[in-house]
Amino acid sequence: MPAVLHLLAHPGLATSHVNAAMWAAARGVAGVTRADLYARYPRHDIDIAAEQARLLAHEVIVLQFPLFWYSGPALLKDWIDLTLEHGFAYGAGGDRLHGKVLQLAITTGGTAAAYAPGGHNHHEVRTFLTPFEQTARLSGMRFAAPYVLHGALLADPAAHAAGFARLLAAWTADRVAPEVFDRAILTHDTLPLTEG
């Protein structure tokens, strides 16, 4: 069964009702790794071996995040920028990810109507993750479409955070359709998984 790693970066978790509930329900799939980087590291200060060991140590990174500034928190981007180095994750000799799976599991404050062509935002959620998915392509793994809740502000997160913890937990029965790297985006109720 594939092993799961599940890396939370949000920077004020405390008042968010539903990456706070994502992360409690997480919290009941057995078999998946879970870290908090804003806890493990308040002050940026990345330990990138253990970060490298851990990433080599799993088949399946899951990045959980509320979408800020039409990207991912500070801390992630630092992450990413230390951990996924040359020589590990790209360049010459950089193919000890090759064949992982990324997949992100974001939050927006706009609606998905926010996040249509002509919508307030201009592009589909897809588009701003694009630097995330290139990066999974340069480091040779596959990117899974993301788990994505819009209007997270005002949502009910209880629906969410279940799905959240199927998703989890279909990952390490191995349940999960191929199709999940086909979709542009998975919620809670369209996850594409096997009967198992």
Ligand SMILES: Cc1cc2nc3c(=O)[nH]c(=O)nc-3n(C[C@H](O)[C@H](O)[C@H](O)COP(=O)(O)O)c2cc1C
Given for the second form:
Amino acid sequence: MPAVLHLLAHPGLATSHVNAAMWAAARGVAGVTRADLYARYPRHDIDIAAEQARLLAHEVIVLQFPLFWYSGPALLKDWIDLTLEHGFAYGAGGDRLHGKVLQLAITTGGTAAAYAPGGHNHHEVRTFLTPFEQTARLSGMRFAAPYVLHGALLADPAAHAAGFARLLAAWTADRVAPEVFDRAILTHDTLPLTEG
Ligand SMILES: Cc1cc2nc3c(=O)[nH]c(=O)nc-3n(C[C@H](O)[C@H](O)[C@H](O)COP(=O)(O)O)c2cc1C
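Can you return the structure of this protein in the form predicted together with this ligand rather than the form predicted alone?
All chains and molecules follow, beginning with the one already shown.
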């Protein structure tokens, strides 16, 4: 069964509406290693060796964060810049992440209508996630469809949080269907799970 790593990057979890509910629901899933990056590194003093060792010990890496300025919060960028270094994630000898799965679990303030051609943000949310997708590809990781909640400021977080827990549990049980790599995004009611 794949070892699953769940990393959270939210700078204000105490006032979070949805990500806190997702984090709480995920804590009930057995067999997942989890870390709250802002709690661990409030000064962005990332322990690169420890983060790399943790990546090596897992096959599925799930990054949970709220969309900030069409990207991730700043600590997540620092984490990527420092942890996915040359000789580890890419470049000569940089094959240590090959074959692993990377999945994002994001929330957006903008509604689904805003993330559509002709909408307020002009592009679908996957377009804004292209740097993450290409980072995965360069690192030899397979990029699974992101688990997304649009309109997070007004949404009832319960169904989304429960769906996130179901998704994590499915990864640990090897019950996520291969179409996860073909979908644009996943939502709590469109999870591609196999019977188990
Ligand atoms: C600094 C900042 C930047 C944000 N940028 C975006 C953005 O680019 N697109 C968007 O849809 N929402 C944006 N938002 C809204 C957040 O995505 C939203 O507040 C979050 O997903 C809600 O999750 P939470 O309840 O767990 O905090 C931004 C919020 C903050 C504080």
